[in-house]
Every structure is written in C-alpha cells, then in structure tokens.
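Only one chain is given next, in structure tokens, and it is the form predicted on its own.
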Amino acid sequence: MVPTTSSTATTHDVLTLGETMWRLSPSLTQQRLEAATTLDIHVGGAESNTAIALARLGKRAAWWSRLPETPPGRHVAAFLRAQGVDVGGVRWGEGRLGTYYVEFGSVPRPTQVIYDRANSAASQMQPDDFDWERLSGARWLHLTGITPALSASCLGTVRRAIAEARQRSVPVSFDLNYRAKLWTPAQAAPVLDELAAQASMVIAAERDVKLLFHLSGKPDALLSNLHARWNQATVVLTHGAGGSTAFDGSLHHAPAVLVSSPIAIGAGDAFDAGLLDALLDGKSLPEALRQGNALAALKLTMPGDVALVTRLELDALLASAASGVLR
C-alpha cells in the first residue's frame, strides 16, 4: 500500500522515530583514536539521517525522539531543523545524548565503531512520549530495529507506533538494521520477526536476514520466504556492491551503482531514503531500487553520516546511470 499523492490533509509525508547522537571522530584522516588530539562532531542516527535525506530531496519528513535539554540535545535538533526536518514532535528532559566514536581503518585493519549510548535520554522513550494522533497526517511511517535494541521502553514505543500507524492505515517501512554490538542474533531475531510481520515493508542487508534467522540460499528464494512469512510485506534486501532486490509477488532487481573508494557509514540510511522518495512519487517498485542505490552512492562518497544530497545531484546520476555515460 503506497500513497501516490499528497492531499491536504497531510502534514508530512515521513514521519520516523529513534536515537540521534554525537558521533566524534578523530580529526586526521585514519588516525587512531587513543593518539587523537580532536575530535569531529557528526550528528548521526538511522532514522534522522533517512529524514534528512528526504527532506533534502524535497519531501515533508519528521523526526521524533527523546532528547536531553542540553548543549548537545540542543545541537542535534538545530542541526536536523537547519536540514529541513520537522523537530516539534520531539520529547524535551533530562539525561545525556548518546555518542559513538569512529576510528576509520582501512584494510588490513577494519573501522572500528565505539558506542557510549547507555542511559542516553533517547533510550528512555516511553509509548506515551508522543502524540500519535499526529500519524493521521502522515504518509508513511519509517522505523528501524536500531530503536527496539535500546530498551524494553523502547521496544513497547516501536510496538505503540507500528500499532498507531495501522490503526490509521499509515504505510510502514521496517529496515531491520541489526547491531550487533547492541544484540546477539539470538535476542534481536524473535523481536525484529515480530515487528517485520506488522509492516508493510521490510527492508535488511542480506548478510543480516541470513545470520538473524539461519536461512541460506540465493535471494529470490530468500525473498520469497521472508514475504510469506511476513505476512506478504514488500520485501527489500540489499547486497552491497551486488546491488538490490525486491519481491511484491514479482521480483524485481538493480545493480549498483559503483564507487571507488568508499566512505561507508550511512550508506543504507541514503538506501532508504532514496527508496522511499521514489515510492512516495508514484514510481514503480524497480525504479524505487535504482534510486534507493544511487543515493546510497552518493552517500559513499562523503564524510558524516549524512546524505548531503540534491535533487538535481539525484537525478542526474540516475540520467548517466541508465545511459551509462557520466559527463
């Protein structure tokens, strides 16, 4: 079920929830963290950054969360609504904003990822925190199982919003984006299973869907199991530089779009919002992929966590693309 046009009825065309952070790198090119005299400020988030996208390419997104009444919350919020993001619906209080450090390696040795987010304010979300009668207004739903890992408040606000989203016929989209520094296979696949079944689209990394719950196989078998299984939900795996695959009851695929030297943090958070923006404007499931890819890209191609991107950019790239000439 995909709204094809806006009515004036509508606020925002996406309205999502989760944790947004500090994330401090350090301030020289692959240098370790333990040697670092200063560090970068990135605001990061799975969901913010999806918003941030698509906002950038013009649509009405929001962005709700918990967030502490300090200096940094401060800087997270002016940050999204310097990029366009409706911030309004976000919960004010006490606590911290959770961090994440990034030490960025590069073969043989691995980037490294270091969270200090326990008993961030964001963890504390509680079903009640939000107005949810603000989802009749909405287009589309995005969440992602970042947010359930959190807490068991967190995991019932996630349940609060799949259930406030059906009750008004609001389409969700699911992206399980497992951590595993946050939990182990064995605690995450029951829950993000339940919550995957209740939406209208899931979308995962294909490493993840085969780890989480023991499958194998090529992906047109795997996408048809996890769209039985979660109850005919559009179902959307991503393969890395193999591109992305679809089943609706068809499948459909595209490759993808190839970057040199990738920067890659944020690239699925792009995915989707490039995805999204695609199925927002009416376009068909294959054409949404291209687009999911193509963000994804450009994304690879830039610091922070965020896809700083245009829609002419956009376009443009998928012009050369389908015409295989980049000029």
Second form
There are 6 protein chains.
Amino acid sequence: MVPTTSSTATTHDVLTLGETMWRLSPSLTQQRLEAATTLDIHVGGAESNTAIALARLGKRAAWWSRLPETPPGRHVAAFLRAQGVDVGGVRWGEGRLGTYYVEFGSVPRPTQVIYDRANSAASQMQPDDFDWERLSGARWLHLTGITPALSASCLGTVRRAIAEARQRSVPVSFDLNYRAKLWTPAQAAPVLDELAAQASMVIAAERDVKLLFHLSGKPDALLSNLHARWNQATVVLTHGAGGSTAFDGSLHHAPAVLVSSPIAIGAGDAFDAGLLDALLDGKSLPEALRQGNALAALKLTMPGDVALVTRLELDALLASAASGVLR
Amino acid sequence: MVPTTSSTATTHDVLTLGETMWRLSPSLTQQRLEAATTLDIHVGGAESNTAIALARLGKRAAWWSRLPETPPGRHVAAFLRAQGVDVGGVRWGEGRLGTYYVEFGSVPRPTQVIYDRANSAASQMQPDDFDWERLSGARWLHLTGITPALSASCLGTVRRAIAEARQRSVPVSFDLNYRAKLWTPAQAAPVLDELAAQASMVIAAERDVKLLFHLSGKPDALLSNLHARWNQATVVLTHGAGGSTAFDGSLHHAPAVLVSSPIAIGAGDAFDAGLLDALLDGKSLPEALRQGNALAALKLTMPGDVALVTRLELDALLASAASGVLR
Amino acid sequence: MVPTTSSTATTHDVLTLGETMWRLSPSLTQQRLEAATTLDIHVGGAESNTAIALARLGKRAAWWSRLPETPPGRHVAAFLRAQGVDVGGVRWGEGRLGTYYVEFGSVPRPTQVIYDRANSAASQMQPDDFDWERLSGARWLHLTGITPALSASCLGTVRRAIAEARQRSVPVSFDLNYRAKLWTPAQAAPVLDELAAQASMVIAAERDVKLLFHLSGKPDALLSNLHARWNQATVVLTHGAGGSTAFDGSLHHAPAVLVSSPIAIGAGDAFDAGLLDALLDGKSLPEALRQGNALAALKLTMPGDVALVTRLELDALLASAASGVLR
Amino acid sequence: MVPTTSSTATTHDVLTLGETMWRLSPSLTQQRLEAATTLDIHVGGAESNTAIALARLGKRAAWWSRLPETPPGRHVAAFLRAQGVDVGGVRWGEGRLGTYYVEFGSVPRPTQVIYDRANSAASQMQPDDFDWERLSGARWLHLTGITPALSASCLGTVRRAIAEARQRSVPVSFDLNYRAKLWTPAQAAPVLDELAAQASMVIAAERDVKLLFHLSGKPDALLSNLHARWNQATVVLTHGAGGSTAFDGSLHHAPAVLVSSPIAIGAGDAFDAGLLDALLDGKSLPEALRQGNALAALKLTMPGDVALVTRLELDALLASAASGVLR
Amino acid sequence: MVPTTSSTATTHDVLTLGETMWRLSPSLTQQRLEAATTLDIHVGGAESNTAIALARLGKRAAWWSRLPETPPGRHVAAFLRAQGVDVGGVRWGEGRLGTYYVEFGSVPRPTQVIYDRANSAASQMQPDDFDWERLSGARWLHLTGITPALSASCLGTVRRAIAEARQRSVPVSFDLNYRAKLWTPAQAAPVLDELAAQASMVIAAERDVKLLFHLSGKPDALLSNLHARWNQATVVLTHGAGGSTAFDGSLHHAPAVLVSSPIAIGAGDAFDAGLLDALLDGKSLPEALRQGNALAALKLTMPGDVALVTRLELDALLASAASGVLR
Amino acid sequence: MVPTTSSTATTHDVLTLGETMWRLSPSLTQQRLEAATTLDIHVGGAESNTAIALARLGKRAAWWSRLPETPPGRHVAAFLRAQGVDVGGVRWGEGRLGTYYVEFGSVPRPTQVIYDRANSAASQMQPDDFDWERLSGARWLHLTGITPALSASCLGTVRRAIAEARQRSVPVSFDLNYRAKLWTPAQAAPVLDELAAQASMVIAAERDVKLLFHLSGKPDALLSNLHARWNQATVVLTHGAGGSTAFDGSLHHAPAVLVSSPIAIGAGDAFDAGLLDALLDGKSLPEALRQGNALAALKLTMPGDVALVTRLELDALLASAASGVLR
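Other form of same protein, the form predicted together with a further copy of the same chain, not the form predicted on its own:
Below, the chain from earlier opens the complete complex, with every other chain and molecule after it.
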C-alpha cells in the first residue's frame, strides 16, 4: 500500500489537518476543576498529536488548520514547530482558539472533559483554505472523524481532502475518533461511514464501531465485516488493554503494553503515529500494530497529549517487549 | 425517624457545630513536612466537611462555631459560604484559627497529622454563644465526638445542643469520631457514651467502639449491643474497606466502593453527609448506607478534606455500582 | 437621592446584573501569554466585582446573570458566594463561561487583554430571565455599559432592568464602561447615551465620554454638559491619577490615592463600590468620591479583579489620607 | 569594649537566645492572605536572624531556645544548622512552634503581620533551661526586647542571661525591638528600661524610644539622653532611610544604603549582625554602623527574614558605597 | 551595505553561530540561588537570542552550533524551532549542554551570573563542522565575541566563518560582547580587534571598548577612532540608558526607550536583532538604531533571554516613541 | 567487628568521603525533562546520603569532599549541615558543582539519569586534600565504588583513605555501587575488586557482582565465594524486592519491606546507613540487615535522595514489621 522508499519528489511523509486546542487542567494533582486556582496549559489535537509523534520519529510531517493570530494561536504553532512539524500551510486569521478543560479523576471518579471549542477559528476551516496541489508531494494523508463533526465547512474540507488525495493516489488513513460530546451516533454514523469507505486505511476503537454501526461480535468478525463495508480498506481496531487488531485480507493482532499509571489522553493518536511510521518505513502490518501499541503505551506515561518519544526509546521498548520482558 | 417531606416551617435541613481549621500540607507530592518550603492550604473540620457535602447536594445546611476576625478566620467562612453553607450563626471574635499539618505518607510510611489547635477561637465556644431558638427551624442536628474533646466549654456546648434539640424533637446524629491525639480512651469513653445515649443516630468506626468500650466480636453483635446501650439509637458502623453496617432493629450492610489511590482524609465526614442526605430525602437506611459509602469513595479521590461532589456525579456512581460495575 | 436608612422592607442594598468570566493570566510574573505554561484563574466581571466589594463592606448585594452548569460556572458562583454576594437569582443553563486572557505588561510594553467571551451563557441573557418583582426589595440597581454590548438580548435585558427599576423608584447607577474590544464608538454612543439618560447616576472615565460623544474641554464643563444631557443625573467622572469629579448641581472633586505598583484591572469597579457604599450610608457625594478613590487604590495593590478589602482597612486608609499622609 | 582578638579560650563569638518561628506568606506575589491557596515557609526570629548573618560572616554563633520535637521544630533547627549556627544548646520538648503570617502590601496597603505565637514552646523557656556556664566561653551575648514580652518565664530568662553575662564580664547588646502586637508601651517601657540599663550596648529604632519613653527631639539629644539613662551604655539608633547613629561618648552617624524594592522584614536583625561582626573584629563604631547599614540593605533585597550574605558581597557593597557609587 | 531586496537565490536572511545554554534561575522572585529549591529553565545564547528575535520579525534566520543528543540538547533545539529559527545546520553529538545560573538582584544587590559552560558540546565546535557552502545563500552573517572565548576550536570556527563570508561577499556583523567571566581584557583585546577589523559592522558596549582598548573620551571620538581602526566598518556603540550611536562616515544617535522594571538579560542581543532587521529591510542606519533600541526595551520587560515580540508590537512602540509619548 | 561502646576518644562515629551533586528533576509529575520548564533541586551523593541518614539517627557523621565556593557549592554544604553532618573537613575551592538530571518514568518508560558531573570540583579531589590524622577519632570509615570511577586522583584518594584507616584499625565498609554511566564492567572490575579486598565489610547489589565478576548462582554461593575472594570481609548483598543477605561466616537474610509507590533513588545509601547504625550500636548482623531494609523502604517513600527519617519512625516500622504486619 505504501511505497517502501520515499520518492525523491515528495516533500512530506504525512500530511494531516484538523483542530488543535489548548487543553487546560488543574495544576494540583487530582484537584477538581471547580476548585482549581491554577491551570496547566497543554496543546492537543488528534491530528497534530499524531503529526508531532511522527516528526519526532523522523518523518516529514505537515499539519494544516486555521489558527487565530493571537497569543494562544501563536503558542500552538510554536508548540508544533518545536517538535518539527511543518505548519507553513496553516491559515492565520480571526477568531478564537478552541480550548478544553480536562479534570483527571481516579477510580471511582471518572476523568471529565469539558469542551469549549464551538466557533473556534479551526471550526471555520473552508475547503478552499488550502493549496491542495501540495498533496502531490505527500506520501500519506491522515484524517480523523473529529473534523467533520466541527462544522459543515469542516466536513466539506475533509471531503475535499479525501477527493484530492485519491485523485493523486495518495493513501488516506482515517481514524473514526467518535466524540460523543460533539455529535450523536445517529448524526455521526452516516458521515463516518461515507468517509471511511473512501479511505485506504480505517482505524477505530472497537467500542465505537459497535456503537455507531450497531455491530456486535468478536474482533475477527467485526474486522472482516468492516473490511467489506469499506471497499477493502485495511481496517485497524483498538481494544484498550486488549491491544490492537487489523485486517487487510489477513488477520493480525498485537497485545497491549502494560502501563502502570496511565494518563489517559492522546493514546489513540500516538497509536496512529506508531502505526503510520512503521508502514511508511515499509514494515509489515503486524509490526506496525506492535509499534502503535508501544508508542501509545509510552504516551500514557506522560502528562501532555503528545508522545514525546525518541526513536531510540521506542525501539528499546519494542526490543524489551519482543524479548518477553513486557507483556 | 426523619419526616419524609420538609416542613414548610423549617429553615435548615441540617444544623451542625464544631471546629474548622486550616489544614497545611507540603505542596510537593510525598514531601516530608520537615523539608517543605511551601504548604497548600485546605479547610477542614469534621462537621463543616459534612455540612459542605450536604449543601452541595441541595440540603440547606448551617454551621455554627467561633471564628477569629482575622484573614485565616475570614478564609474559612468564605470557603464554607462558597459551597453554600449558612455561616450566619458563627460567632466572630478574638483568638487564633486552629491549624493542623498533614504529611501524606505512602506504604510503609504512615500519614502523619500534627495538630496545632490548642487555644483556638473555636475551643473557646460557650453554650450561650448560639441562638438555640433557631434549632426549631432545623430538620436535623449533627454533632461529633471531636468537639467535646476540645475544652470544657465545648463539651458544655455539645451537651446544651443535644438538650435543646431533644426539647424540640429535632433528631440528633452523633459521630463518635474518636481522636487519639486529643484525649485518651479512658477520658473519651464516658463522655462519648453519655452523649451517644442521647442521640437518635450514632455513627462510629468499628475500631473506635472496640477500643473505647472494650468490645470485641463481629459487627452484628457489636451493633445490637450498642443499639441497646444507647437507648435504641440507630447505630451505624464503618469498616473501611469492609463498607458500613447499621442496626435500627434490623441489620443492614453496604459494601465499600473501591478507590484506587485514596487520599485518606475526610472520608468519614463525607459518609455522614451521604447518609444524612438520603435519610432526609426519605430513603431507606440501606440506601443511605450505600449513598454514604459512595460519597466517601468520591471524597477519597480529591486532595482537600471535603467531598466536592454534585448530585449528578453521586447518582452516576450509585447507578454504576448498582449495575455491578463497581465492587 | 438614596434613603438614608435602610427600609425594613428591603432585602438587598444593591442589585446588579452582568457577565462574569474566568480571567486567565500567566502564573510567572511578566511572562508573555504566548510563552506561558501555567495560568492563574481569577474571577472577574465589572458588576460582580462591584457587588463583591460592596458585600465585603456589609452591604446586602445580589448579582444576576446566566451561568453554565459546568465546573467553571460553579466556580464563579462559589467565588461570589464566598464573598457574601447573593447569587440566588442567577439562571443556570447550557453554554460556556466567557473567559479572557490578561498578559500584564510593564513600561513600555502595554498590558494586553484578549477576550474569549463571544457566545457565552451570559451573552444569552434574556429580559424574561429574572424575577423583576424582587427589585421592589432593592435599595439600588447598578448597571454597566458592558452588558448592552454583549448581544441584542443583553441590551434588551438592560433596558428592561432600567424600566423595572424606574417603575419602582429604585435609583439606578450606570457606569458607561466603554470597551473598545466589544464595539466601536459609533456603535456604542447612541446606546450608552440612551441608557445614561434614564439613570439617576452616571459614572464614566473622562477619556471615554470624550471619545464617545466627541466632547472636549475641562472636567467642569464636561460634567455640567453631561448633567444636562442626561436629565439631571448625577454625573461622576474618573480621571485616573487625576482622581474623580462629580456634579449634582454642585461640582465636587477628590484626589486619587497614590499607588506604587498598580495592578491595573478592576479599579473602576472598586471605585463604583466605594462610591455606592458611601451613598447608601447617607454620606455626601464628596465623601463618596473619596471613598471610591480609596477603594480603587486598594484594589490596585491586589492581583485579582476584586477589592478584597475590609471596612477597617478602608477606613484606615481614608483616615490616613485625611490626615495628609497620603496624597 | 570588645577584645580585639578572640581569646583562645572562647568557644563562641556570639551567643543569643530567643524565639524563632515559621513565617507563612502567600506564595502568589501581593496576594491577600485571606485569598491564598499556598503559603511559603520562611524561618524567622530576631535573634536567630542575627545569629545566622553572623555565622555566615564567619563568627561562631550559638542560639538557645526551646523547640518542639515535631517536624516544624526540626525544620527550624535544620535551617539554623544549615547556616552554621550552633543549636546544641536548644532545649527540645513538648508544645507547638510559634508561627506568624505576613501579608506583604504595597503602597497604600500596609504589610500586615498576624502573630500566632501564643503558648509556643519558646514562650515556655525557663531560666534554668540553659547551661549558663557556657557563657564563659562566649565573647558576646545578644538579646532583644521581644523575648521578655513573651511570658514571665521568658522575662526571667532574659534577666538571668544578663546577670550571668555580667558576672562573667561578657558584653551584652540589647536590641529593644518593641513589638506593639505583643505588649503596650506602658507595659513594655519599664521592663525594657530595666534591661537596657544593664546592657553594654543598646540598639533601638528612633521611633520606638520616642514612643516608649515619651521622648522627642533630634537624634543627638536622644542619644546622649539615653546614654546617660542607661549607665553609659553605647547607644545605637536606627532611623530607616535616615541611616543609623550611635553615641559612645562621641557621636557617630552612617547614612543608609538605598534599596530599590525593599522586602521589609528582618532588616534590623541584619543591622545588628553587621554591627556586632565589625565590633568583634575590632573595627570602630562608625565602621560598625556602616557595616550594619550595608547588611540591612542587602537583607532588604531578599524574600526571607535573614541576610543570606557572604563576606565578599558585604565587602563589595561597602567598597562601592565608600567610593561614592551608592548613597 | 545590504541589498535592499532579497535576492531570489538566498535561502536565509541571517545566519549566525554560537553557543546556547540552559539558563537556570530561582523560581521564587528575588530568591538567592543558594537558598533556591526550584529553578526556572530559560534558553539563552547571544546569537540564538538574536536569531529568534529576527525570525519572529519575519526574517529567515538560521543558527549553527553543536548540541548534545540529550534531553537538554533537544530542549534547546525545540525552543529555537518553535520560534521559527532553522536549526538544520546544528551538529548533534556527544557531550553536555552548557548551563548558567542567574540570580537576579535588586539595588544594591547586583545580579549574579555563574557560568557552568566549560567543556560543553558547543565549546568543542570545529571549523569543519559546518557546510560553509550554505553561506552563499545567506544575506548576512552575524557573530559575537563570546564564541572565540570558548575554546581554540571555537576561535578557529569564527575565523573560518568570517573568511568564508568575506569570500562570498556576505556582510558580517560582529558584536564584541566582552565577557569578563570568560577571559581577561588582555586575552580578549587582540582577538576581538583582529576579528572586528574583518567585519562590515561592529557592535559594542561603550564601556567594553574603553576597557578593552584603553580608550576614553566621548562617543563621537570613540566611534570615528574605531571606524578607522577597523577598516571603515560601520561601528555601533550602545550606552545603556544613553541609547545607541553609530558611525558609518556620518554620526547617528538614537535615544533609549525608558523601561520601568528592566529584567537585565538579553537586551544587547535584541538590539542587534532590531538593528539587523531594519538594515535588511533597507532602512537607514538611524532608523535601525531606533528599532534596535525599541526591541531591546521590549525584551527588558520579559523574564526570558529573548525578545518574544511581534512586528505589530515593535511598530506600535516605534510609532508611540516617534509621536513623543515615550522618551 | 565494631566496638560496642563508643570510645571516649572518638570524635566521629562514621567518616565518609565522596561526591555530592545537585539533582535536578522536572517539577511537574511525570514530565519529560525535554519538556520541563521548572526543575526541583535535590542534593544527592551516595556517601552524603548515608551520612545524613546516620546523623539523623544520632550518629556523629562527617563527610569529606571538594566543593566549589559558589552558591551551588554552599547550598550543598548547608543541606548537609542542616541534617547534622560535619562538613568541617570539606575542601573549598575552584570549579563547578557536579549536577545530574533525573527524569522519573513509570512503567513501561524507565527512569532516566543524565550525569553532568565531569570535571566537577569533587572529581579533582586529591589524596593530600584531607587531614588523615582525624581518622584516628573515627569509629568507622565508609566508602563507595563511585568515587574511584570519577578520576585518577579520586581513585588515589580512596586508596589512601583505606590505607590510612587500616593503619589505624578503623573498620572500612565499601559499597561497590557500580555505575554503568561512569565506567564499563571491564574498567571497574579490577579496581573494585582491589578495594573490596581491603575492606572489612563489602556491600553490593547482587546483579552488580554478577555482572562485574562474571558470577552466577544463588545468593548463598555468591556470598561465600565473595567472602573468600575478599579476605574474609563481611559481605552484604541486596536483592531489591528480595531483601538483603549477608555472610560473615554464617549466612543471614532479611526480607524487604513492601513499598507501594517507590521513588527509586537513594535506597541503597539508606540501606547502608541503617546497616551501619545498627552495627555501631552493637546489634547483630541480621538485626542490621533488617534495619537497613527498613530504612531503605522509608527512603523510597520520599522525593529526595535522602532518608529523612527519625529514630522513632524507624523503630516503629521495625516493630510493626516484627509483629508481622508488614511483609
């Protein structure tokens, strides 16, 4: 599916687009948001999280979006640039930066996410905002099911992106990333179904595909069902502590890496990065699943939304896991 | 025992009185107090913790005490008002705010509490400090065994409170709350015994009643023994991870809710609030135990002394526990 | 203008309504917002700032608004309750809490305010949201020119509030509070002019009335001009380091209190509180100006948006200023 | 007055005794104590502040007191030991560590000190607590007028200390250090007068001697008056920005060193240390005044109560001041 | 001297090279380093500070150095990338990141800098480390007198850089930046003299040229003297509060912008950036001095080493300064 | 091996020497060093960690080293003095303080240590730096295998220390403390072997002796093997969660104390302190192992490098462990 060597003509290994926000969390450990006096700023967005993790592993990653020309907007761009992501395609303009509050819980109190992202600059993204011609220089396009939930113009932009990529034979991965706080299953299902059917690879949480498409059964059956449903796209399912599985005609499974004190945010985006990085390097799908799981596990040990991991660290974890130390 | 509907004549659902302090803990996680350079301020007092949790659940709660007219004193009153507790009955005056230091440990190092509460304004509370006539407008009086340990005048105030409540047929709950740093078992036992015998409901930790009254045996036997000893008062025992039990003629038990990383302070006060809230709503004693356990569990996930919980969150936990997810 | 003694029938000394937000500022002194990693949370809103300062001075103050039923919304209500403001009239609902970022500068770098308040719950306030009958129990209504800038329904609410107050002969103070980031002078002038003309007292910064109404000249002339323009309303002008002046037929002036390191936010709201508190106590307008200036000066020494001042502290400053120590 | 070389028989250059406390201040700059959520811990006590500054300059300093055997008590002892003060004479025992809250203001809001030191372990100091024989090995005894204000037994201890020193011909310096929050001028004057009259050197703020002894007039007259009153003791007066003066038969004056942003706590104690250090080194009284002023100025640039200054830094400041750069 | 339009062939507006370090300062305001418990991390280096300020103003800036492949090394690169500086020419390798401690003082306590930079990776820079051919694509080379002080190989690298630039007719600016903690005037003078004589523009503090070259007299005479000494290079002198002057055949002067609370680090580097940015935009030397002064003033209001300033902010300050508001 | 009572002639119970550093760790829990903005300062060094723990338990402990006369150097000395360690033998001089960065991980991300200790003042320690005659007053000398790895002169100093101790019949304990970041097993093995053979007691981690000396097998065999190899020295092996074992002719074992959330730094040094303290008190080797394990466990609950434990706390843990509660 992916050319095993980078064509000399390409300028980017992965191009992605979406919304990135300030994530604000109480600075005091386990403090309730309601009682907070200080907030830590993190930068998070599904697609940019993936882009950063890829850039740190050496991939040429670009992220497109709309950002407001304000200190928070500049902060986000600086954060991505710092990690090596090309933000040259970002459209700067009016508006606000989307924010969201996360209050980390601990059993039995659930972690709570409160979005304050309506009417953000990013949600006003338009299909004509970007220079699609640049897709010709990209080896891969990565999209998620969050963007189409943000606004009609965002949905239009995602449709356009897929069409432009397909026209140029650029493979498209699509992570369903269903967000119950943005739309209902009934609203989301037809849209995500339509987009997934045009992707070359679809990634989703098992529980989401069951909820959205009223499916049940074991992963094996789910995978082959979805593979057929989405025009033979490679389908990847994540199962939390159950690891990940994939179907590309054959069935593959990789176990999860045990994490002692998970900071449960951004793991799926790191998984996507680990997966894509491996595939872009010409590795096999099972190897890619294993790398996705490993990168997700490392992310879960860090307070931010992003896997700040080096190739060396990732390889070391994979090696130790391979040797049977980790399970 | 509790009228199932709030009489139109009442002004408060629960009235309580006691001492509330500044709790000072090292800001740096797991730091020893001896090596601290910064302290976090929390506000804590058994009775006000209960009052706050009740107020957040919608009960009209009032807290009486003596507070010094100083920044720390005003800080405490502001904290209670913020959470909806009526502090209009507080007596303002001279003196110091009691403080206490808590150094959180982790196995095998025990958490250490260092009281600096002697001669506080609250310890100088007098029986004549309060307008007992207001008790006529209260549906419930809640007291604890900490107050009588503070001073002779505090003991006198508690005796007076119980007498005034009984005279008006206001039910009285009494949480023994034995504090080994304030008095010995030999000092405490006769006083707590005397007061418990006048309450309509007595709440205690199993280990405390065993220690104080030289009892042993299983909860069932303890409960019926104490029920008889204390003039047929409803008796509630807490057993830590063993949940809680009660006897009001019949025996009831509710299992504890599992907490992954408990911050072990204030759980008993939250339990009392959950219990009283349910009883005031006309729920059954077993339901009240379950709600007490759930609120205590939620408190244990928070850094302060108080259960900053909404009705929605409490109900959600009870629902999930009921459905078997939590155990 | 104000009855010198509180009628036994009144329930509130001052009622006010408006929007209150989270103000987020970099925790590190002088840090740029763009480079911040941690934000301090403050609660600020022109009207609630005034209400809090009044409540701390012993006035029965109420604040009406719309707040979202979220942790940030509850945080705001708790902050006001803590300081003694009655928030029982707040309408709880859907939506977001308005926020704004403040980056404090120092010469020659100006302090920068970035609003993120569009589409807040408060901006969706409706004229029918409140029980106007309660105005009958209020001695005073205080409004500002910020609220009408927020939305058409907010403007409608302000119009309704003035009408309801006039109908009940409740005096109305109106602080123009022109905010250039919310509307242009051309948009604001007719609206503020209309509202000012119905108030019994209008408060404004000298520079704002000049800008809005294309006026020039010395304060004396400005004041009598505006007094005439606004149907004989008492007019109060603030002049920053030049103190404040007023005209109620006679001309009054009070010098500013010197502040060594001003934290330039919320001073005008504190001025309003000091002024109203004095007038409600039956003091003369010159005395009220002096108290307004003093409370504003004290606010400028504090990091938040609010004058956390006691009556004792305010009186001490006025006494020292009277004795010539301060100038 | 002081032997110019240290006798080989001496074990300490300066011995002092008094109370040392935890000083707790809001961590957030300019925050009101009432609104604080975090407190910085500093260690402060007039006598130990002086002892620390002396130890840092190379003098063998010892501090005697009572400390509680608790984490706060150990924290204080560790702080002094860290800076080289001998705490071997401290009596460890029961009780609480005195604390005090400091809320730093800025013009026009005054800095506020709230003592919470009643019934501290130190206030229970007894004349027999210490091994007075050790005074034989000391070159100097330094006392302040705070200790006699703490309790009758503290006063007794100070009387005993002076008597023991005089018996051994050890010079005694006595800093009046009048604290209005501990006693009234009427209570303090006779006690301080009695003690000053037995000292070889008395240090005081000009405003205090005027207030206590109903004196007025210029420093020159004050000094010679007090010199006579106190049996020819060397008298040193501090005048804030007016520098310091002294009279030992001749009159001496040293100007203050300008401080741009003074943190106004502990300056007097640092002055004492600079003065004593110079005298113990055999320098002249004018030189000692200059060094006292310089050390006080350096203290005023630091957040804690203590002059954390090296000999090199002190000499550099004195050199630059001498060269006319500082004034 | 500078081509007024950017040649289409150029890839960078300014290329610079040097050492960048972690600057560690006590987190608590005015705290002594000796008593610190927490340190804030800033990234600072004369040349990278200039590069960052230029990149933020829209110039294509590149920075070359050696960085260790460690977390601190990656942190530095990320910081530069975040601000838009091209770090593609950095050589990654073994070794340590240079660090330095800064303890901010306040009058009369001087700010203290403690270098811990010996044997850093950067100090092991070699003339052959870089691809000098890339200089052909640069419009300007900027160097400072810090680098030659670091090691013999660093001096060799600077010599090589100048030679390579001259060979390609790339203008070279050289900021003497004499650091007394790195070498003595006697060591520095011949080296700096040699390098300055090959530059097209030399920038220096007035006090440094006087100290190094045993000069005295007024700026005018100094400037023409140095202009002659250094082969007609444009000479720019900075005079702190006295502003800056320059001589390029004619004499120019620009006054400093008043700064109320300067954070005295990195101002010279910001000055260089403001100067170069203007010259690269084809502005006159007097305009460039004014812009340098303005950018330096803005830097002095920020806690880090770098001028985090936007073009809009810089222009606003220049406009207000031009209109006479600032002086 | 140890005289059971302290000879009146001794001045120190334990003398040790080595390098102590600043340990810098991200302040934000679990934060990556690469992304840190603030660092917590801790003071750590194997030998001084042991000395501090011993001093806190009442032993007279002295620590020798070289420290730079800088704020970081003084900070280290103050930290040791605070805890009661005699630093009078430290040699003050030029140079830098060694530092090291610790980034705490959590499974599966390993904790990472980055040394920046090359060329530290301590690494320049010379055999003639110390007054070896003072060893005559010491009851015990404690050394580790870190010091010989720092430099040739450090190795020389360790050799000299052992020789001087042996000459005076002072028992020597030697903790191998192999540090893979300082030297390879091939480099370390002969040196450590040589030094161990001269010690009266050798302490090592089981995994280190296996790695260094190519040994394998069960602890029992290892111990008797090493006992023979090192001239009948008492040999103590630590096994992490497996507790500790020792052989002094007989074989002893003590189980580890369970630690719930270990902060894995400094445990070995605390073990050494617990062991030596017991032996110096004349306790048996099995008792000493138990005390070492207990002190190590307590250390693991604290954020710094040092066991800040009181005798009371240690005894309480030993008592509870003895009673079977802990295992």
